[in-house]
Each structure stands twice: as C-alpha cells, then as structure tokens.
Amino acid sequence: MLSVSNIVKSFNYKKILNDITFSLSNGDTVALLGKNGVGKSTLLRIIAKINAPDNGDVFFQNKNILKSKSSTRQGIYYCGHAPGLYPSLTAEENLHYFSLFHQCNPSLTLIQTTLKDYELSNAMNKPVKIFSQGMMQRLKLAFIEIINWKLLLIDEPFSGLDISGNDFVQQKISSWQNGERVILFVDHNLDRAVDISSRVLLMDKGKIAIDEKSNANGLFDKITRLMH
C-alpha cells in the first residue's frame, strides 16, 4: 500500500532523512521509534505531503502522492501533535466538519456515539478551546472512528493521556486495523510499542536501523542498544 523510496531532508544544512525507504502492506500495523530528533515526526509529514523531502519518492496505491494531485492522497489521514481544530467551534461540530472535509457526511447519531466512546459527551457541545490536553487529545483521536482512510499516520496517540486513557487507545488501536489498512504510529514507550505493532522500523542516523516483525527473536535488546 505505501512504498518510501530514498527520502533525504535536510535542515539549515543538517541531513536529518539520509536515504529512508521501506514498504508497508495491508494489515501492517508498524510503530516508528527512535531517539528525539531523528526526524520520526518529520518523516511522516512527509509521508502525508505536509513536508516535501530534498529528494525520493513516496507511492500511496502505486501513485507518487509527492508529484501528483491531491487527489491521489484520499484515504490517507494524519494526525500529528497540533490539535488541527477549530477553538470556538464544539466537538461536535469539529467532528461534522472536518468529515465533511475528508468527504464524509456522518449522521449526528453516529458523532454523539463516536464523542460518548471517547467520554466526551458531556462536552459535546462545548467549544474545544476549554478542553484540557488529554480531552484535546481524545477528540483528535475520535476523528479516526468517523472518517474513511486506508493509511494512518499518526504521531505519539498516547501524548496527554492518563492511565486508563492509554488502555483506551491501546484497545482502539487494534480495533482499527481490520486487515486491510496501514497504521504507521510514533511512540517513545518501547514496551507498549512492541506489544500494539506488528512490526518495527527504527530510525538511528537517519537512516532504517532496524525493520523487523515485532515479536522477533532478540529484537527488544537490539532496540534498546540502539536507543541507549
């Protein structure tokens, strides 16, 4: 389903992406880790065409999303550290919106459904500007359950939750792959990040250190001798 060829990215002269290429298939759900500033988040803009790279090639359904129209980037969603919302509108109307964006027309039964899963149906109808980081971080997430994509690229789901709110995300994130989807998520747990993916890349470099399934043999010490 996505193929990455040769991303380069430099900053300010700085190479950040040297060379980066990996393929991802239908039911991959693969966590992306790495040290802090390896360019982890920096690579899955460019994945969703926010970033353009200094060089490669990113093919999404066999189409270059990087040197074709917008279109051929339907199905693709990704959620990154901004919120992405709307201060003055509610969560609801946040939700019927940006589905509308993504062409998408849920039914008003379905959003409050969707809100009551995350527990926030007592602020449904509260503008998200007072909304603490965690429920921002919930409603982001509820986006996922209302939209249709293919590919997911999203960027520390954990950030801003507490415990049980973890657990939740945790379960939510299993549910979502249905076989015929890519999920591509940064996370800096290591443990919970092998235990939700069924495969790993690791950045080290900026490069792929590692690509490997993630119940493989020897694979958590070789991580953590990367990372440490």
Partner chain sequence: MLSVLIKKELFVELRNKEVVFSMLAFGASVLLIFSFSFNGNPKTMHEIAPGLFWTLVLLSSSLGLHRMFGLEKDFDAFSSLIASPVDRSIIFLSKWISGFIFLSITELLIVVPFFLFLGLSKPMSIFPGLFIVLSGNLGITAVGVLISGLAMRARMSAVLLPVLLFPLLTPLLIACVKSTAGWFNANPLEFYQIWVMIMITYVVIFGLAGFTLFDQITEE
Contents of the next structure:
Amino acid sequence: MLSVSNIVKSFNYKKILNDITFSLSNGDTVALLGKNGVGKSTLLRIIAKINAPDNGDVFFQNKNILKSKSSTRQGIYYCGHAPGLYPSLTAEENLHYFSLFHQCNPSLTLIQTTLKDYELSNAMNKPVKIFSQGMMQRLKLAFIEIINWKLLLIDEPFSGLDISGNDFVQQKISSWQNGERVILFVDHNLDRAVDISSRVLLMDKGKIAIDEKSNANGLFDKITRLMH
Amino acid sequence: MSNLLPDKISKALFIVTAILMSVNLYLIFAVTPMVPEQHWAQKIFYVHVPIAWSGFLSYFIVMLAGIMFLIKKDSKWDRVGLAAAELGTMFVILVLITGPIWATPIWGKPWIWEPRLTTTLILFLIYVGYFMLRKFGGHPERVSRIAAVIGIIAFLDVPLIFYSVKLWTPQFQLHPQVEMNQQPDGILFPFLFSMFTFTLLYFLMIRIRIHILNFKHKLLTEENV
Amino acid sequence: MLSVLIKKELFVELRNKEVVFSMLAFGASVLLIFSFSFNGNPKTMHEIAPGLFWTLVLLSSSLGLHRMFGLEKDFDAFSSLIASPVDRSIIFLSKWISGFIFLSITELLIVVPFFLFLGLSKPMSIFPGLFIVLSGNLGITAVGVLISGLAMRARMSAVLLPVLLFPLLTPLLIACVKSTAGWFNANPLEFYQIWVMIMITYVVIFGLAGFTLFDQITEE
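Please supply the corresponding structure for the form predicted in complex with its partner chain (the preceding block corresponds to the form predicted alone).
Full assembly next; the chain just shown is listed first.
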C-alpha cells in the first residue's frame, strides 16, 4: 500500500535521511524506532507531504503522491507532535473542518459519541487553546476515529498521557487495525512499541537498519544494540 | 588561478575576455570620439549600459534557475540561481553608482526618478530581501526553494515596474534612448564591442562563482558524512 | 472545497477578530501620526491624500497578512491543513479571497476617520473609487499571501515580509495612488484608465503566480 523509495533529506548539508527505502502492505502496524534526531518525524512528515525530500518518491496505492494531484493523498492521515489545530475553534469545530478537508462528513452523533469515548464530552464546545496537554492528545486521537483513513502516520501517540491513558491508546491502536489498514507510528518505549506492532522499522545513520516482524527471534537484542 | 578555472572552456574564456577587455578599455579611452556637450562624462556610457545589461541578464538567469530548481529539485540549480543573484546584485550596485556619476554633470543632480534607474533600484531592494532570506532564513535547504520563488516573482515584476515608473514620471524622459542605429559608427562599434566583452566577462564570472559554490557545497556535505 | 476553506478562514477570524483588529488598531495609530505630521492646508492635504491612504493600507496589510499566517503557525494547524488532500493552489485562493475580505473590511472602517481627521472633502461619486480600492486590495493580497506564506516557513518572517513585499508592490502602489488621485480630482476615467489597466494586469499576473507557486512554498 505504501512504498517509500530512495528518500534523501538534508538539513544544513547533513544528510538526515540517506536513501530510505521500504514498503508496507495492508494490515501492517509498524513501529518506527530510532535514536533522537535520527529523522523519524521528518520521515513521517515527508510521507504526509508536509516536508519535501531532496530526492526520492513516495507511492501510496501505486500512485506517486509527491508528483501527482493532491487527491491521490486521500486516505493518508497524519497526526503529528504539535496539536495541528486551530486554537480559537472548539473541539467540535476543529473536527468539523478537518473532516471536510479529508472529504468526510461525520454526523454530529458520531462526533459526540467519539468525544465521549475519549472523555472529552465536557470540552466539546470549548476552544482547544485552553486544553491541557493530555486533553489535546486525546482530541488528536479522537480525530483518527472520525476521519476515514487507510494509512495512519502518528508521531508519539502516547506523549502527554497518564497510565490509564496509555492502556486506553494501546487498546485503541489495535482496534484501529482492521487488517486492511496501515499504521506507522513513532514511539520511544521499545517494549511497548514491539508489543503493539506487527513489524518494526529501525532507523540508524539515515538508513533503515532493521526491518523485521515484531515476533522475530532475537529482535529485541538487535534493537537494543543499535539504540545504544 | 588554475583552481578557479577548472576546465578548458573557462581557461579559454578567461584568456579571450582578458584580451578583449584590454582592447575595450583602449577603445573607450583612446579611440572613441568625445561627445561635444558631455565631454569625458559620456565615456561611462560604454561601461554603464553593458553592466546594466549584464545585471538584468543575471536576474533573468536567477528566474530560469529558479524554475529549473522547482522542477528538477536538483540543488545544482539552486547554486546557479545563487551565483546569478550575487553577480546580478553586484552589477546592479555598479549601475546605481555609475548612473549618478554620469547624471551629476549632465542632469545637474545625481538622482532622478527615471524608469530604468528606478527599476534597477527596486530590483536591488527586492534582492536585499532575497539575501536577508538566504542569510537569516534558516536551513539552506529550506531557504533554497523560497529563494527560487522570490527570484521568479522578482523578474515577473520587472516589466510592470518599468512601465508604471515610466508613466509615473513622464517629465523625466531624459535617459538617453538607445536608438543606436542613429549613432555614428565611431560610437556604435565600440559600444557593441563593449557590450560583447562585458557579456563574456559576465559568463566567465558566473562560471567561476558556480564552480566555487559547487566546491563549497561538496566540502560542507563531505564534512558531515 | 474552496468554499469550505474560505468559510474556515472567515470563521476563525470571526472567533478571533485578530487580523482585522490588528490592522484596524495599527491603521488608526498610523492615521494619528499622519494627522500630526502632515498638518497642511486643505489643498495640500487633498493632493497627498491618495498617497497617504495607500501608505496606510500597505502598512496595515503587511501586519494583517503576517497575523493571518501566524494563526496557522501557532498550533501548527498549517501542517495538518497541507497534509490533508486539498490542492494547495486552492488553499492559496482561499487565503487570497479571505485576506481581500479582511483588508476591505478594515478599509471600510478606517475610511471615515481618514476623511475626517485629514480634513478632506467628500468625493463626488463613490463607484470608481470603490472599484479602484477593491482592485488595489486584490493586488496587495495576492502578492501579500504569497510572500507571507513563504516568509512563514523562514525565520525572521516579521522582518522579511515587508522587506520583500513593499518593493514588489511598487508598480501596484503607483497605479493605486495615480488612479485614486484621478478619481479624487473627479477627472474623467480616460485620464487614469491606463493606471486601472496596470492594476488589473498586476492582479492577473500575481494571482496566477501565487496560484502556481504556492505549492512550492508550503512544504518545509
């Protein structure tokens, strides 16, 4: 479904991503691992077409999304570090507009039940600028529930959440995966990442150093060796 | 010197330009006739016009390089654009200096809002912003694309600036009109010769500048491997 | 999609009132400075009024345009917006149109104090003036959205925006001032139609440039 080929990206003459190539197929839940500053977020943002690579292509459903019309990117949903919302609009209004941008039109009941599920019913009509970090994180995750996607790019889904929130999100991630979708997420907690994912990609020195199934033998040792 | 002239074309261009430029200077100072009312001041015209032409040619190359960079995404074109922007700005500064040198004795004051001079000044100011962006804007890779867009719209603005300033100041149509075929041969030939020589000089300079920028890019990239 | 995007722009502004309010407050203080600095006789004021008006508009619009993209940047909503499958040229159009609306509203609110404070007499007919001002606004916002969009992705955007914008706008500014003066002096249209033509050319050229080039500057 997603195929990334020969991605190169430099910052200040330093090649952060140097020839990144991999492809993901339906049903993959992929943990993207690597040290700080290795370019995980940048890679997600390149696939989401927020950052431009110096070189390379990204194919989504066999179309080169970096060189074709914006409609070929329909089905990709990016959930980044930053809130990515309009601070003065309420949770519901943000949801309304961003679903329209993604060409879906959710019913009010869907919005209401989802926000309730994410413990945000009281905050539904409040501007998101007054949200706490945890609330903001839950709201960002609620978007994933409402917007139709086939490929989810999510940067640190667990940041800013307490322990109960952690379990909640773990359970949500597995419920999002219906066998037809691809989830690519970045996480710093190795145990948890390997636990949730079906496959692991580890980036090191600008390349994909490990690309294996999460239940592969000796995977954990390999990962820890490269991460230290 | 040989480091700056990496290939045969540059070496040949250097030798030809050096010879032609010496001849050019000799022609300007010793051969061309004195224009009665302007005396020595008129001589600057053999330098001023070719420099202005080179400057605008250079800004045109910035636009072309910008378009190529946006299409090809190859940083080579970014360096061509940067080299052309630097040289263009240098030539434009010389135009803004030589213009008033000529104008002071002839018009009686150094600056008049005359279309050609004004267009040059406005372009220069746009390029001040361009270089501020290059210098302070952030990562060179991020800035390069923004710079390409500015190079394109700056040149798109040229005809509009020229035309509107021309209409704005109809009283200042004092700039010598370039109707060269009415000029005597004694002026026309050295003028065209100077145009040609300065164009060669420009191409030599931009070759050297691109070569230096490529070299710098290579060094900085290797340093970071 | 264009209408959804414009609705979003207007809705955010309705909630915040940040763009119009900052342009208005800034415009009012510039107007105050004008009133004290150019305390001339009515004839002089009448002569320089078109220039003052467009200077005022230009200064406030650079502030408003900067704020328009600042709002997108605060919570990085812009990344979410461009990551969605929406044509970036359409995003440009929505910003252009909404910027044009905000600027026109600001001018509508500032024009009465402008005439009052500078002691100007009322012009004869409204329509040519309205047309001139609206075309001027279209031109300013076309280049303005493009430049503030690209400045947003760089550091020092608050400085870069006016430094790049004002020289690029000179031909439009000249045309705006000249045609406004023509209208102000109740000249027949033939006297200044060439300037109106230049304004329209400017709007077309830079509207198209923004439409084609905006995609190139949205990505980091």
